[in-house]
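Listed next as structure tokens is one chain, alone, in the form predicted alone.
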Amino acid sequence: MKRGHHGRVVLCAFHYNRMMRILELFSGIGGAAAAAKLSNVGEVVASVDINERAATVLRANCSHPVFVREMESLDDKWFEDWHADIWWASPPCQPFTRRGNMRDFNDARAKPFLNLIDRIDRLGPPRIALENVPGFERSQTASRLRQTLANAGYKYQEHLLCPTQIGIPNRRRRYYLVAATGGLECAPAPISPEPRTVSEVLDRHSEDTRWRCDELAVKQETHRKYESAISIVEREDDAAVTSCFTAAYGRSYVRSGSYLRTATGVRRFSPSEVLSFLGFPSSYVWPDEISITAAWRLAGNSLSVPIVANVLASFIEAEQL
């Protein structure tokens, strides 16, 4: 990760003169998207991934085409008929974690990724972004993508970045990696969008109604279990950083994600409350037919938009170095 005096953190300025084409790999529920509109600098095209609920929260909060299907059943004409400037790509992480055994490329959950660093070899789009767990810079599969880049002529640089880095109050280090056939310059990230504390990020949902107080509280005698390893938050606590949330948030109560202090006891954050401390806008639904378990995993698998749309607006048309 790059830094600029007294450790703030630095990333790649974007100079463009037309918004990128950007195609959205492993979509989720579309925080590429979400970051593409947050930093101006391009547009998805169309979103893939496996996951039929994530792609019907996308859909009901985009207008591009979404996609279920298998990365390995796109044919390489499939790519390139979107003529897209930019692939982003955000692969599954388990077998890169201690939780999923850190299989790296032995897990099967790594064949579409691995599939996809073929697909870049033969294609060469012009513009790579991608996001995965830290550890993936130290495995064999990035190795193999890093070398793939390296032979085909790409630039590229890796980062670990966090949420907390830009003032918002939500602890996620992921790593990030840019790749251009053109160059990268760095500058200073330009995006560090409000809300900035717990309270003002809850206050961005204030007439949430789409989720019942019993779904969200936490028992009396749950609490006490778990009191002295769960991270519990008050509101007026300017100073207040959640814990990252994950994919079991709502299931496993320890080292899921962060929990509300209230009058009346303590509580989870809604799935609602969640995308706002991921920096989705306040306008994002969950459509009906996702229960609340199904809407915190879907949330716990997804992006930090505001750091997704500053390493968005790290490429720079190399006829401009």
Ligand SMILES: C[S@@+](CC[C@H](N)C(=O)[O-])C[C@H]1O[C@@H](n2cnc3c(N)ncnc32)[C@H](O)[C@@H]1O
The other form holds:
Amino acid sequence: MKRGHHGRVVLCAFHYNRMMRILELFSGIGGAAAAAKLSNVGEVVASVDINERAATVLRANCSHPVFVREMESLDDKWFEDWHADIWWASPPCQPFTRRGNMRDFNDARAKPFLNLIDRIDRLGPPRIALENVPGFERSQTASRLRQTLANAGYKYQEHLLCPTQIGIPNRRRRYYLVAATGGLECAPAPISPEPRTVSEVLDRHSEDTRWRCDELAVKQETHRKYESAISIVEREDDAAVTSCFTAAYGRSYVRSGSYLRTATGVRRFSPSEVLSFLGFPSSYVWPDEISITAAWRLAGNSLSVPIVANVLASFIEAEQL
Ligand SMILES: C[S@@+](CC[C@H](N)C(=O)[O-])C[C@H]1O[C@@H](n2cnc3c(N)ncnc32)[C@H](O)[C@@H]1O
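Shown: the form predicted alone; wanted: the form predicted in complex with this ligand:
Everything in the complex follows now, all chains and molecules, and the chain you saw is the first one.
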């Protein structure tokens, strides 16, 4: 761990003589691609996701190929031909959530995940990193994954990590697994970039004209109705921590993310501000054809970039030992 002035944990600059090739599976808008850049561990060589809109956003922000495909429809050769050092995967989490009835591998939405486990068994990629919701670790799918990894001779570690642990003012506790046929660092290396306060998030978007004020505003009667059930933060509160932004933000008022108190009322955070809480670079763009509701949904499905950068760093630190 490295600490900067004021005792803050700062981004470790890794000096590694070879950039690892990363295959980004269930890529969404490319949170892992952004994390790979932040960590310096490697670069994403290809991304794949079934969602056309997510691919549109990712293509606007990266130069590597982005495939819109159902993962199960790709043959083994497709995977092998990328000669990837790391397979990154963020499979759908609904089968492991209460909202999704926790049907585990009996849920049809677990099919691509189970397909991935079989693929790992057959092809044995050198390193695997994976993200899911807390609770996944108690599922039968997780048991199957562990069994597959152990039988194939992988060493693996599991972590529950939240961006608040590295000073980011946003909750997003998630399950992470790293597995490798070689060594592994005992814990993800701490990386803590900005933003560290709500005002830092907002300052990064002072020129943001992509979203209209009326799209962000919360009607007074709605605010009054849900006031006791929602989290409202203030710009001036440096200790404020926002709640997890989910794919329902903008559609459902409660348990979908925090709101901002302004001089004139209460408003939602814009999709760009949500990305900022997730640690995406401020250069990240939303293409014009992506509506605000679609942008909120895509951002809410994404991940904490600095946390994933930490997770990916587990590989490199181990190889430097
Ligand atoms: C939890 S999200 C991952 C989001 C991503 N990590 C990001 O940074 O935006 C799960 C993703 O899996 C995709 N997905 C679901 N079923 C799929 C399938 N059968 N094949 C490929 N992608 C699939 C969804 O479209 C969604 O983008």
